[in-house]
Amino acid sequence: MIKKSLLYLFFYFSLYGLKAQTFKFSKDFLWCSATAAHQIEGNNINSDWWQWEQKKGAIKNNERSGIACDHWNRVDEDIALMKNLNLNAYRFSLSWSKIEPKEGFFDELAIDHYKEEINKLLEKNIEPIVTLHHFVHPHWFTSSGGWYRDDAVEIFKRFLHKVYSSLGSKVKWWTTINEPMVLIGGGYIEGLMPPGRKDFSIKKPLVNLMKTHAMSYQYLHKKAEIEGRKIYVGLAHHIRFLEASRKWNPLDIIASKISNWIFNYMIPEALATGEIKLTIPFVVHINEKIEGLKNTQDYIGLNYYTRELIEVSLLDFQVKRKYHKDKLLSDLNWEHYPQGLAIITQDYSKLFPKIPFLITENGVADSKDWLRKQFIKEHLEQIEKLEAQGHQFLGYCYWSLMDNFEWIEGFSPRFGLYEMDYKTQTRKLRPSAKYFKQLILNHHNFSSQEVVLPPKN
């Protein structure tokens, strides 16, 4: 314990006073901040997590997400603390569960809610990344069977639809879905979030989900033809560079090498391929080609945050996640290991040579402030040694914009640029913060080549 604590006051103090450098990104590289609706509007009433927050045990210390950070009436206050940051982008979701509150019925004040705030962010010449799903859904669609409903896919177009009638003329950056394996892993396999499930029944919910990602990007990308618009629509994988814990020892090595291909290249390569696989005997069998799957990226969204050691208990042969101990961790014990973003860039490269990367997510739970900076700094010079590579990216969105209600821990993790107090729902700078902000102002001013996306297929 003396030994970590001295490694974080080492960094501290390094860091202390730290000039911001200067990044050679292009002139139109995405400084952006990410939140989730469900994690920072509040009242969500009508959402499968509201009601799952419910249950005792859920949530960390029994904690609900309430009215969150207020964000749903504080839209003004929260694009000015992005203004100040001098981010040129925001990526945010929309709440499916307060448009479509009951099967069928659109909530018109929520689609006018949101058609404002996209005002004001391009007013504010902030542009809107919008997720369309993050892990939420309406309790209607949960409680009625969900992803494995057999109609899943034609009622989010549904939703889809009447959101861009509504205000995707605003838009012109999309993701589809957030963490699919996430939502896979936590709701159907590890039963941490709704709808539950423990029993690794994953295959038309997984199946309905790439599908349902397929049906976005074409119906987006028509509908923006139609009126000669351009458009960029991705998909946000979570990644996590994974290895045996043990180097020696097999069970460990084969572990991490299936749980490496089931969370960050099964999904990656059914979009390269067409096809969704996966195998894993007297467990789960899934071998489905989807329609208009293929080549459903114009961007690689990556949600990066940190490396995970797989060990299988000898007792139980169960399969563990874990930590090094003597590095530097988060609050929430997660390994600041930068690295891990380049390895697995250059292997989804590899799948996708010509589709440029875009960090949707990286950040770290840090309520003293000791880390952020470094982490920041670390990661974006990997960002910048994988562009000098060949590697593109058109973005950085640094998770998150606030302190905010971070799914089942709760509101202790401390994410945000902004610390939040929630008793007076006062946002404060944080000293990295302030770093952050002056990396965007030397970037700014540092004159560079456009980007240039590669043509549509």
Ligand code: BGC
Given for the second form:
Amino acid sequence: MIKKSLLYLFFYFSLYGLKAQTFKFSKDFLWCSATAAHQIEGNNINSDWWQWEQKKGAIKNNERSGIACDHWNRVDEDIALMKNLNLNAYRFSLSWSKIEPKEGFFDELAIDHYKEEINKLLEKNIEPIVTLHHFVHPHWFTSSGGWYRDDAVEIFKRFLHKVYSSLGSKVKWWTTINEPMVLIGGGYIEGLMPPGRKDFSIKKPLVNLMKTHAMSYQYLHKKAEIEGRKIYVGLAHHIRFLEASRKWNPLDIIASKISNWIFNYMIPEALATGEIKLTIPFVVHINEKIEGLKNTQDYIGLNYYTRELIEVSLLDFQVKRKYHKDKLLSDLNWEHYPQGLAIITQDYSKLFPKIPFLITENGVADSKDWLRKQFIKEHLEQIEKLEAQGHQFLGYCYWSLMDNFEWIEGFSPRFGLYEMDYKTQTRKLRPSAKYFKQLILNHHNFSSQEVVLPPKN
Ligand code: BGC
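Write the structure block of the form predicted in complex with this ligand for the protein whose form predicted alone appears above.
The next block holds the full complex; its first chain is the one shown before.
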């Protein structure tokens, strides 16, 4: 324990006075921060998550999202916070449950709210990156079968159509679905989030989510083509670097390889081939060709946080997820392991040789702000190295703009560039955020001095 505190103190002080370096990314690099509607807006009363939070024991300390960061009423203030950081992009999600609180009924005020938010961002030269689906659904959708419904894709299309016709032509960057495998794992296999199932009947929801991604990609591109606009549509993959906990143990090795394939590669392979495949004998069998799915990413969205160790327990025959205890860990005990990002990027580049990457999320729960500076610095250094090897990155979204409601963990994890005082709803810039801000400024200065050579004849 003492050893670990000393280690943290060492990093804290050695990086305290660290001068922000200059990353030599492209001129248009997106310096971004990410959030999700349910985690910051507040009062998402018609959502399945709101219902879920009412159940005793569902959320740590029985916390509820409540008014969260009251972002719904503080859009101007929060855009000013982004501007203060020199951000030129902001990734956020639309709350489907606020836009369509009852099946087929759209709340025009809610749509106008987002339209205004997008206008305000654009006025400040902040590119909106709009996520259509980030874990949360209207309660009516989940309670009527959700992703098991035969018409789920059509229902989502109706929502998308409504959204697009009101605000779509202003948006250049779209994320269709945030982390489908986290939703499938957490909501269907582990039962930790709505709809709270605990079995492997994941075929229908998984296939429907992939169909929804494909439908959204095609829909958005068709619209943009008619309008003569270039847009970027992708999906945010949560990638975790998964390894065997005990390198000598064949069970850990096999389990880690299987988990790694299911969690990190099954969906990317489906996007590369147009077919989703998963067979675990006697448990699940999926082999489905999805029309219009192949090559539906203009960028590969990566949400990268950590490395996990996979261990098979012979006591209860469970596959357990663990973390290195002797490494730098976040408040959630997630290991600081920037190298994992490089390894997975190199792998994904083989699947999608010509598609650029966008870091749609990368961040650390660190209430004392001991690690955040190092975390940001070392992940950006990985990106810089990867670019030197020929991998292209369009931008980097730090998760998150401010501390927020961290799903089943409640409010205790502190991921924000701004520290939240939830009682007074005040936001305070963290020292690491000042560092991030300076990095962005250095890059702006660098890219504005970039010499553009005339084309050779
Ligand atoms: C999710 C965020 C979440 C973050 C930190 C990502 O998996 O997209 O909603 O807050 O990780 O746990």
